[in-house]
Amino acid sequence: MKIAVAGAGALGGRVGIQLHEAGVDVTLIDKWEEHVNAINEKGMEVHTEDKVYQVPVKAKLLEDIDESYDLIIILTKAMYAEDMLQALYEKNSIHAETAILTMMNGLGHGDRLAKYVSKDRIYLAVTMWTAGLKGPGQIVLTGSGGIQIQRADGIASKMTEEINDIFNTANLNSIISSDVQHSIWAKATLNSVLNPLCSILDKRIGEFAAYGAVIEMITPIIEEIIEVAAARGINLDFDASLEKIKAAFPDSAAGLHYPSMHQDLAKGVQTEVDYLNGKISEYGKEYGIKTPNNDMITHLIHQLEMKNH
């Protein structure tokens, strides 16, 4: 099977070297010229906690595609998937039996890539892996994930399990689920309390868990994504989603982290609030549910983005 990595970013180039090290055909996809130069150059620079070493994945400019692909794995920012992939259709990246997969935080992306793509070649994905990036080909890889999959219909099929027997072959700890939005839902809800709150306070997450009355404060925004969820067919339980958030909270977790959207908003780039708290308010407007919580979010959010231009 050939596989691409479209956006080979820190989470794009730790899947992109995990399937180069289990003798896949991947190659990892991105516009960032310095990043693309120097993995053909040397390789990517792979740091872990104890070593440092060279992995030689292909690497290709988005300009330069020049072959299609079996799967193709969507790591972008979410508001940059559309635009890769309408440049991957006029490259003829995608060929009839194509799969589109996404594992693109936030809510939303399997209806987005409909436009492209029929549902039965759409597979949705959710990760806790993480990863890092030092520089342009230089990756930092500490602890440990996993992945979910599913076909974005629900009905069950042999591509699914090649993908996941491949994941596995990369040591992704990947596994089938039979309700992949569930978990979608259930991260979205955790990014949608922790990294808009700790960017808008400028706070690591410790930090911010250290207020005393932090549970009231984010009880509300979890509520009404509860309520949403429940107008879609998601049925998220409040103490199962709150113990999701607090586990995050100790040091030995992510409390000495500032979230992806705090170092968006230092980098001075667009973060992708829109596909979280805004895609609560978008789905709540939808549905008659009134979401001004998670409404004041996305505004203040896009203030902050506002000082950066």
Ligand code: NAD
Second form
Amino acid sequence: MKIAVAGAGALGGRVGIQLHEAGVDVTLIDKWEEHVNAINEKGMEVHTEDKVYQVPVKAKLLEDIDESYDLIIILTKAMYAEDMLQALYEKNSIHAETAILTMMNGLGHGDRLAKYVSKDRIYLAVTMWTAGLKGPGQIVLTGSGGIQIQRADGIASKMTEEINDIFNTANLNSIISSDVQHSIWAKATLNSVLNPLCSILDKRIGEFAAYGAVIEMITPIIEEIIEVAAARGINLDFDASLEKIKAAFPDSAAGLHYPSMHQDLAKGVQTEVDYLNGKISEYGKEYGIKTPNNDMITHLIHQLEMKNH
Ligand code: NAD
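Having looked at the form predicted on its own, could you now put up the form predicted in complex with nicotinamide-adenine-dinucleotide?
First the chain shown before, then all remaining chains and molecules of the complex.
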């Protein structure tokens, strides 16, 4: 199977090098020229806790793509996924049977991708793997993770099994889910609480958690998400959602870290808030559900994004 990772930054880099190391025909596609050139000149430089090594994975600039792929894994930030797909479509990189898999954080990606291919060719994935970018052609990999995948129309298929097998050959710890939307919403709930609040407050997750009334503070945000999720047929449990967030609090978990949204604002780049709290507000309006907490959070993050430009 010929695979492309479209958006080959931190996480795309991780998935790409692990597929390459497993002997898969994989191409990293990105529009960041310095990054692509560095990968092609000396391989992707991978930094782990105990070693630095080079992986000679193929990388191409989006503008130089002249081939099609059987599977395209979209790993741009959420707001650039459609630009990426449109460009690949115009370059005939999406053939009649190409499968498109999204592993991005946030909500609503299946519906957005359905503008380009039918739902029986879209695969939704959620991952607990993490990765960081050190510089052009350099990624930092720590910890372990896993992937859950399911075809967007919920129907089992041979292709789902093939993708799952390839991911496992690449040690990505993949499982086929029978309800990936639930996992996507559960992760989006965590991200919609910790990402914007730690960014607005300029706090590490552990510092945020140290506030005595933190549970009281986050409860209404979670409740709005659960109500909107229920309107879309996804049954999130309040206690389980809260436990998942609390599990990130200790230093031994994510307590010492700033969430990625904080890092995006520090770098002066756009955040994914419109696919987290912003999506909750958008769906809320669609279903006549009031979401004042998520609305305000979205506005505050947009204000912070403006400050950067
Ligand atoms: P990143 O910024 O490191 O990488 C995104 C890459 O996409 C960049 O290299 C950028 O140049 C490229 N890109 C953006 N727009 C493009 C376009 N129009 N054409 C071509 N290339 C384009 O981001 P990331 O951290 O790898 O995150 C990617 C997605 O994965 C996000 O949705 C994120 O929330 C999710 N995610 C990340 C992690 C993580 O630990 N990094 C973990 C789980 C999920």
